[in-house]
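So this first bit is one chain, no partners, the form predicted alone, shown in structure tokens.
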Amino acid sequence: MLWSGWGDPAKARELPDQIRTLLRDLMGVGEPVEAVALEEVRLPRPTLSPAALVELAAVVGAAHVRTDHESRVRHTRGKSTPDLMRMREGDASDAPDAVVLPAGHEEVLRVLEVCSAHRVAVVPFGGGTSVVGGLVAGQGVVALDLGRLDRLVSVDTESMVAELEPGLRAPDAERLLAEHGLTLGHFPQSYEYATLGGFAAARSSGQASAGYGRFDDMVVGLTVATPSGALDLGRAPKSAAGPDLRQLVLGSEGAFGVITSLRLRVRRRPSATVYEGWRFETFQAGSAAMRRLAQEGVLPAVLRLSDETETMIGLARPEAIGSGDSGCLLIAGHEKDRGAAAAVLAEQGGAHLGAEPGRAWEHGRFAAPYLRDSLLAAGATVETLETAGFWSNLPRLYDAVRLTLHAELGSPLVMCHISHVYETGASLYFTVVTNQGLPEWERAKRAVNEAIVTAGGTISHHHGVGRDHSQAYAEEIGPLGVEILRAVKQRLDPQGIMNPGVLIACPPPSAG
């Protein structure tokens, strides 16, 4: 993955002329911005003690404790726009002192023992795709890279459960499962680089969530290494034996421990998926159609609706950017008979556009982060944010976010889509393009967080909490909820070494 951007540099996208014109004439975006060279990135002086490094090397092997310039740079922060803008300027002031690569559960436990003894903070690192400040390291910090935990351990085709290790990247997991005719069906925009452990730790949701559910729906069991010992959770699909502690780990973002194994529900690979496009006159009309599909139980595997602005710009179909399409584009992906879903969409006023829009979306569905890199290089600030709410509150939530962004950023380009739906509600995913700089964006993001909480939405549907959302998350769960999580962290991580500052505000340990 490109250290100063997203993904494979060979897949970088040229901005269409229409977008360049929009940036220059309508948004006043200035001159292109080039990233510094890798060797010019500024790193802080390490503070990790030699004794700690020696003990870590004794656990994982000297070759798997890395302190070189490139390893530290590549494990600095995640892939949010603020993360990337700072990296492009050569600012790696949050770089870890060392990168440690354990080979299994026992090695992870021993690494945590060493770090607890030396009061060294640990940031679990999977694919490095966090967009909410979930991977900010800092001095006296070890980045715990799980890339060596990358096996498909077992497949139980009778129960349709597979055990996989957390460092497996999603495409590799799909390739290994395909050999058994199986799939997870989990394809988020981070699919090409994200890991299974990251999906679980952040409660990821993929583009086929309408058919396969969120990633946390797939987790039937997991093993966790914590500074206080190991947890092995999940003996049955469902249980009445007290609160489900699996749910305490899912979404915990490494604040309590490190997921070292996952038992996941799998399904048979579909013989084919047929994608198609539908046009609705308004976002409200398209949303009503999605709600009916969800509540009548006739959801396709993929269901996504772009608002008027996103449809006009063409972001839903990167190959059609600047097409000027009107109305709202809905993309549906069917793995089974499409008849029932198509009938509902038509009855709700949808106009069938055929297969071309669906094929175009399928072809470019992982391209948006590359487009963001091109926009950043052109001098624009572009970022995403998301929330979710109940159907009856969704219009209020949509308006609250848009109005706040316009109030804070002047005349930004604000686009939105719905891509995860439930019987009771749905998510809203916004993309924002502005000529404002990083300080202005960070101020606007804080204001949007407040607006989401006030409007009754959740601070995150699938990006997670990280550091960026910790204050709003505290407001969402209330003071008693925060105290409960702090008590859990104190019991599992008494030295406070696990990803300090993520999820709930706790002071980082003093490195020794």
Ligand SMILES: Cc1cc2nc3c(=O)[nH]c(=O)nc-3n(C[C@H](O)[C@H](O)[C@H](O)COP(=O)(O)OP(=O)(O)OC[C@H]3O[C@@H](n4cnc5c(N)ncnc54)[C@H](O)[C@@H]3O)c2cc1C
Contents of the next structure:
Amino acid sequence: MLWSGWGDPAKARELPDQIRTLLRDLMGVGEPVEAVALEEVRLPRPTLSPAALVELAAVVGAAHVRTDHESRVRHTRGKSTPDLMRMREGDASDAPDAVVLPAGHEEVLRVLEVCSAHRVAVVPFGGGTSVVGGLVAGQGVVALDLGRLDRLVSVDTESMVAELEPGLRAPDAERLLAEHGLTLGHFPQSYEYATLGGFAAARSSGQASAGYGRFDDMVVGLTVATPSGALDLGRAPKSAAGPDLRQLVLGSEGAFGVITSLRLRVRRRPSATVYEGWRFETFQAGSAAMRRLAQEGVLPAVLRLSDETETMIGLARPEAIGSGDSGCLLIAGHEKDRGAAAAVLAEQGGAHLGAEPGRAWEHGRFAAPYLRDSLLAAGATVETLETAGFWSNLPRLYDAVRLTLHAELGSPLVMCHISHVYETGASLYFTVVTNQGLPEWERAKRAVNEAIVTAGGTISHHHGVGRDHSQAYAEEIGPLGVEILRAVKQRLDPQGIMNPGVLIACPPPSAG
Ligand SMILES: Cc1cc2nc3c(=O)[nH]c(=O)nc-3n(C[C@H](O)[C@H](O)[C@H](O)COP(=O)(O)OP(=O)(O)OC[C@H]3O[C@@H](n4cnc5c(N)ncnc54)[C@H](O)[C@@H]3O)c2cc1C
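The structure above corresponds to the form predicted alone; please give the structure of the form predicted together with the ligand next.
Below: every chain and molecule of the assembly, starting with the one above.
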């Protein structure tokens, strides 16, 4: 993975000439911006005591405690646009002092014991794809890389449950499950690099959520190592035995402990998925069609509707709707008979565009992050944000986010799509391109967070809270909600070593 950007450098995408022209002539995007060389990245001076390093090495082995320049750089922050912009400038001031790689649950527990004793903060690190400031380390902090917890532990094909370790990257998990004819069906855009533990810790949702549900829907059980000991949760598919503590861990972003094992619902791999495109006159008409599909229970596995701007710009599919044509593109991916869904889409005014737009979407479904790298290199600021709300409130949320972005950023390009739908509502996912720099973007993001809260949306449908959303999250759950989470953290993590600052703002580890 590129340390200063996304993914495999060999898959880098050249910007098409039309986009370069659009950026320069219409948006006033300035000069290309080169990333510094890896050796030039500036790291903070480590402050971890030699005694702590020796004790950590005694737990995981000296080879699995890394303090070299590249390891620290590669575990600095996540992959949001501000993260990447800072990294491209050579600013790794939030780098961990060391990267620790445990091999299993018991080692994680012992690492947490050592870190509690030495008051060393721990940032669990999965695939490193957080876009909400979930991986901020700094002096005296270690990154706990879960990459060695990468096994498929067991498969129960009678219950359709598989136990997997959290450090497995999504493609590796799919490959291991495929040997049993199974799939998770979880394909977020960060699929290539994100891990199962990260999906659970940040409540991820993938491109096939209409058919397979969100990641948290798939978790039937999990094991967590905390500084206060282990939790093993989930012994039946559903239970009336009190509040469901699994829900306290899902979305906890490493603030309470480390997920060391996941029991996940799996499904048989589909024999084929048929993708197709539909055109709707307006975003409103397309979203009404999606609502009917969700409420009538005839959802395809993949369902995604681009608004007019996203359709036009062709981040959706340039070849699907010819240039100059208006309308909104909907992509549907069917694993079962498409008849019922197609009938609803046609009844709602959709025009069938055939298989080509679907095929093109499938071909480019993981390509957008590579395009972002090229846009950043060209001097543009491009970032995404997301929210969710009930159907009746969705137009208000859509307008609130767009108006705020325009008010804050001058004339940005704002695109939106819906790709996660429920009977009661949906998420809105925005992509913003602007000629403004990082400080202006960060100010705009704060304003959008406030606008989302005011318009009654959630601060995140699937990216999580991290540090970037902690203030808005506090408003969303209220002071009593924050106090409850603090009390849980205090019980599980009395020294406050677990990923301080994410989820709920809290003081750094106590000085003892
Ligand atoms: C280009 C791009 C596209 C994206 N697309 C999507 C998308 O389509 N859908 C989506 O849901 N998200 C998406 N994301 C966001 C991100 O991929 C998800 O939040 C994902 O769940 C993070 O997984 P990860 O393994 O990279 O976790 P990390 O980024 O390493 O960690 C995320 C958070 O979880 C904590 N954590 C990680 N592992 C554990 C563990 N085992 N135990 C406890 N805490 C842990 C970390 O400390 C951190 O706070 C995207 C991100 C990028 C950069």
